[in-house]
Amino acid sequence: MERTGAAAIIIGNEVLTAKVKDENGPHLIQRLRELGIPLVSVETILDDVDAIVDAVARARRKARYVFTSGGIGPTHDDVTVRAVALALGRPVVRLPEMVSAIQARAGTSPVTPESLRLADAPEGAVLLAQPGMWFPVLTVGDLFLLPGVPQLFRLQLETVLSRLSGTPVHLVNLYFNLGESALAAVLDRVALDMPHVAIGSYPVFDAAMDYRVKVTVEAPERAHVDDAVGRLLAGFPADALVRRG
């Protein structure tokens, strides 16, 4: 199976006690959709060892990058690295100019062995520069290893997504009062005979909203969508249109 797109791991006992709410998963999800690199899976485990070396195995064979959110610090529940490392098949080495980042942050302080687990990495990891912090990118391949922390989440994630490339998709959103029993046939056979234009329909149960269905027509191509848009709008009565966006 040919690996496309970006998987993303978030890491962290804390989210799945419910102790801290994920920001950076669904963040993540709207940047990568911006760039245009579609994301096929988002998982969230533990802080344990097996468990991410079984979330980046498989995230690593259907995907051609891999995000990872958190575990990455000084602290005993800080495995990712260690994890990832693992995961690939490599040893976790020390990098010299982490350990000389880590020494020249300290100054006259002295540098705890606890502060050098920052300089650990999988052998053969790149280190990308990240403006105004000191701690820079840690990346093994298409591999990205990012902090859980949100605002350090999001800057580094800029630093990666600068170096990456994708295909935006043309969106229309599409809002009818009729509900989806009504649209269904419609909605299959435009799918059927447009399988490069991706479908979607989201029925809505609030009384306050002025729609029952919300449609998406989203393609690559500009003129697949309007050529989508236009078969569906035409199956329906002109009046079932409440607006589109």
Second form
There are 2 protein chains.
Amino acid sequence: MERTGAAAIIIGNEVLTAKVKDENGPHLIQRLRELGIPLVSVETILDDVDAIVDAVARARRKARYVFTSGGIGPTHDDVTVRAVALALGRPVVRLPEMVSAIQARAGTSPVTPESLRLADAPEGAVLLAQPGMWFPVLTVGDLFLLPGVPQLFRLQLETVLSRLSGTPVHLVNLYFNLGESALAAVLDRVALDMPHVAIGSYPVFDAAMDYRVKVTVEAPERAHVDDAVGRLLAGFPADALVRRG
Amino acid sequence: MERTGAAAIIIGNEVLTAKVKDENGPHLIQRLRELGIPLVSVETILDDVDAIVDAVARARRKARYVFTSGGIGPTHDDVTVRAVALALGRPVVRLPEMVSAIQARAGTSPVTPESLRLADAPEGAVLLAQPGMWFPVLTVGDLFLLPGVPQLFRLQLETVLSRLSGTPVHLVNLYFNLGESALAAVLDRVALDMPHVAIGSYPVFDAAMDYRVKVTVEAPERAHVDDAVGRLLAGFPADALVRRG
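For the form predicted in complex with a further copy of the same chain instead of the form predicted alone, what are the coordinates?
Once more the chain from above appears, this time first in line as the rest of the complex follows.
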């Protein structure tokens, strides 16, 4: 698979056990879409070294940018740094600049061995200064290790995204009063003829709605979208289209 | 890895492109938790045959029950049945009972070749009658192919869950006014000594909260939870605990 776009890994026992509802995945999805960076997957997995190693290795094979959420901290369940290092085949090292930051933050309080775990990172890690936080963004190449706490995740995400660029997508929605079975043959043909345009078909089963199927047509090039929309509409009676938007 | 519990695969271009926010993953997480069926992962992936094959094969290796959401239907982007069949190494067959159901539902309208795609399933599939819907639940062994439309997903999920049984979990939450670095050494020790108890540590960074870290302690056996809670509390001054719940 071509390594473009992004993949996300939400490391969260607390999510999978319904203790908290994940906010970071949906937020990341929204922000990447706004920037035009395609997202290939969001995996929510347990705080388990093997599971994280596996997910990180696969994410790196299928996407250029990999975001992790969670498992960054000083306690026993914070295993993301170690797992990412394993996935990259790199040792974990203690970063002197993070040790200094932890000591500065502790002030006159004792610095515990556990608090120094925050200074551990895969070898080759680069820290990005995070405005508004003493804790920088931990990155290794195009892999970004973000904290699971939503307000911290959002702050650090913006610091990362400010360095990336994407290609915004043109999207047209077509709302039809036909069912999917009646639309399928035309959708098939246009999708096959225009592989560079993404066409989606989403039925609703609610008599209160004014349409039965929403068809989405999108591509980076507006002309390609317009072309596909024209071909689709040519395949149906004019009154099959409820509206477009 | 031991094959217990469940894994979920959300097949959704529309989710990953921020067109809709996934409701099925969070709902499944909640319902499995209520039933005490542990969930090992929720992967949201594209409507792509290779991606689905890979996700299904991995899910089956790590979990007994596999739930998919989406990609069930008559249009070009509905590739779940084909991908699941590939992952299982089985051919796709047309189910006569589904052909009959589709014909019955069409009544006097013509049955299009595309509408008959709904009758395709991996060989060996079993259909579960779905109260309130003409469309049954499509299952293959312990793999459940649910539709992506949330109200249909929920209906079919209950039909599946009524046949499964789990082991509800006992959970105690401990709210501390200490930071994670101060808690880490004791958490480490108890987590190491009691591998059958899951201990989680979740900091908050909001001065308006009355605590700094929530520690979760859970296990199927209540006595194990009580034991772990006792050991944790013995490791801290009495006034470190804000409350338990």
